[in-house]
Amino acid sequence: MSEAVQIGPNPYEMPLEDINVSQASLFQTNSHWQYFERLRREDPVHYFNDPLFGPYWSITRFNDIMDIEKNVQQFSSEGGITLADRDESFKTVNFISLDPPRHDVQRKAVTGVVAPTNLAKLEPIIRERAARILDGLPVGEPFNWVDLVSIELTTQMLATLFDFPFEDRRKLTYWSDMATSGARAGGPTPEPVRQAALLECLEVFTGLWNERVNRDPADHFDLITMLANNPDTRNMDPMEYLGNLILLIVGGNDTTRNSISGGIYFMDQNPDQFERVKADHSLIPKMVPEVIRYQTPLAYMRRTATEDVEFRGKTIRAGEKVALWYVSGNRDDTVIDRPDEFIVDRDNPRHHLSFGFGIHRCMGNRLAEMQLRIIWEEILARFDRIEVTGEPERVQSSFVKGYTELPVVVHRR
């Protein structure tokens, strides 16, 4: 079953030049699908001058997105990763918005936390926490899955990765939401509120940095100790530190959190697929990347042209913004068979764009997949059905594609 719905104007009845896929309302109402379908078919390199973001190009086909991801010389990350223009009075920098070589050295400083040996250590911790969370759910009574499960599991994991005070872990979720919900990006949060929240984040993490600056990273394998003791990152200025914190918090939160919620919704919408996984738990490793593809937790990433570029018959000028719409590429039927269907046993299910591609591919992709695999193994060990009792409430954003509410009732086996 496809999740596509259509609310508001029919994009096929609009002039092509009027299509603007950066509107947060399209994603909040889950009505963006046909807009991207038309662009893929008729104008896969599409120009629009948006009142909020200014002019930008939309790249909507899978292979075109891959080609630009690989071309870091002509399409830079240093203009920022969202369509929103940076506030020069509150400018944060992080390694995903850097090009080589600075990108490479900063990313390398923290990749050890998701190395295979560390993932092996984290797996039993994640499983024990997932089991405790699921065992504590009310049975036969409605509750918000996003809050009690998706946020709780991912926030506990983030607290572990940062060695953050466990009792204050919900601050990580709050800061993640504040970072991505600013009005400058089409979200609901006024910019002064957003900036105040991020400065609070910086203050708390500066205290943690100062405590750990002389720790031995060999004995304390957390992200703050790694940053504070690596020669390539230990001299970051405060706003660069904040930028990398927000990147790691959002990256560690949004992909997993929204894919956990999305997976529950997709299984409810596709009961035949749920029955297949219930009957054969060996399908879970294929189901997990299918959930991530189908959800696409970050709708796009931005690049900025460094020079005039001829691309698929269009001239992209130096300095212009380019949005790589992962959410569209993941539904490209020239690359993915029956892309609008949720299929738990796809061949080559990891062939998707949700983690990006090339040097900026999400470094925590294996950790995200592991968390999803474990939560589904534990769900299937306990519950006969997770019934979605109403439509989900979605995030007001064209960047983060996620959920704030998913009303459910769980039924034990």
Contents of the next structure:
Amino acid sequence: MSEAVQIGPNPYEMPLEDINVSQASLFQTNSHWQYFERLRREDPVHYFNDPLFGPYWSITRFNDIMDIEKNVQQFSSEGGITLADRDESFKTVNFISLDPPRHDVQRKAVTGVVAPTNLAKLEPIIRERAARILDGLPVGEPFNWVDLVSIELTTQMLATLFDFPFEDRRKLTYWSDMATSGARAGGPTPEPVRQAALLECLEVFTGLWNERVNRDPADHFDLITMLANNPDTRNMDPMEYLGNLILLIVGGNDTTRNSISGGIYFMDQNPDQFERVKADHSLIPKMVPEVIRYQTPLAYMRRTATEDVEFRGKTIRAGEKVALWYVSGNRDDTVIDRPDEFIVDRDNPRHHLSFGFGIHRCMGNRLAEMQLRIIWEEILARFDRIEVTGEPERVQSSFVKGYTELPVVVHRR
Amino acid sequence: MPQVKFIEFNGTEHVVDASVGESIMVAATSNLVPGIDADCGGECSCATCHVLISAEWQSKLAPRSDQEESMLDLNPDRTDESRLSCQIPMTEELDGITVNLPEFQY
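The form predicted in complex with its partner chain is what I want next, because the block you gave corresponds to the form predicted on its own; please supply it.
Everything in the complex follows now, all chains and molecules, and the chain you saw is the first one.
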């Protein structure tokens, strides 16, 4: 079934040139679907001059997004990955917003933490923690799944990857939320509050760096030790360190968190699909990428044109911002069969845009899938049903597509 | 029809027929050879169809494009034998090629 609910103006009744899909409120009210549907059909390379972000192009078809992601010469990441203009006085740098060759060396410095051999070591830890979280849930009474499960599990995982003091782990959640909710990006957090939080993050992590800079990376397999000991990253300046920290914190936190919550919501909305997985747990590895597609936890990524580019009959000028709307491409019916339906046993379920493609493809994609697989295996081992008891509350952001509240009651097997 | 011999990391062999013009990745996935994911569907954009091919066989292949090079470069396990199988179209000349699969796809 489709999630499409139209609140507010009907996008089919407004002039095409007035369509602005970058408004955080559209996502907070879950009313963005028809806007993208219209753009895919009528204006797949769409221009809008936004009062907050300035002029930007929206790319909304699956294959067009793929083409631009592969074309790193004409579509650079160095202008930043969100539509917000960066504050020149507080400019963080990280490898997702670099082009080759600097991107490649920085990414390689940290890829090892999510290497398959390391994932195999993490699997029993994640399973034990997931089990403990689920066993501690109140049964038969309402609670917020986002807080007690989704945030808790992903934050514990992140604390492990950073070897971050475990009792302080909710600081990671706080910094992640601050990083993505700034007013410049259309979010609710005033910029001075956001910057203060991120400087606190830098201070804490600088302390950890100093403790670990002389540790042997062969014995300590955490991200800070890796960055501090790799010749390509050990001389990063503070804003580059902060930028990469935020990237890894947000990348490892928000996205998985919202896919965990989304999966619970989709199963409640599609009880026939839930019954199929309950009856056959071997469907979980196919169901997980479908949850990630259907959720699309990051709605878009931005590129910036390095020169004038003719693209599908439009001229994108040098310096203009280009938003690659994964949330739209993932519903493109020319590539994905019945894309508005949540189907737990699709063919080629990993053929979705949520992780991006090309050199910036999500480096944690297998870790994310593993976390979702484990949490679902453990959920199905315990519960007959996770009943969603009210409408979820969604994040006020056009970038992070997620939930702040998902009220549920769990029912034991 | 030319044939491809895939050898899994655990040593299991799969000899499959491959149509001329189709990629070695497609030959694997359409014959249900495990160990090749090919998330992007053959666009040289995900590097999950990574395979290892000996220097002897590589000499019969077109060299890596810049795009293939940049995707392979993201993989810390890449070696001189690393190729992306979606970028190798099958030809009569490649009949009998041996393709080793890595332990994992990233």
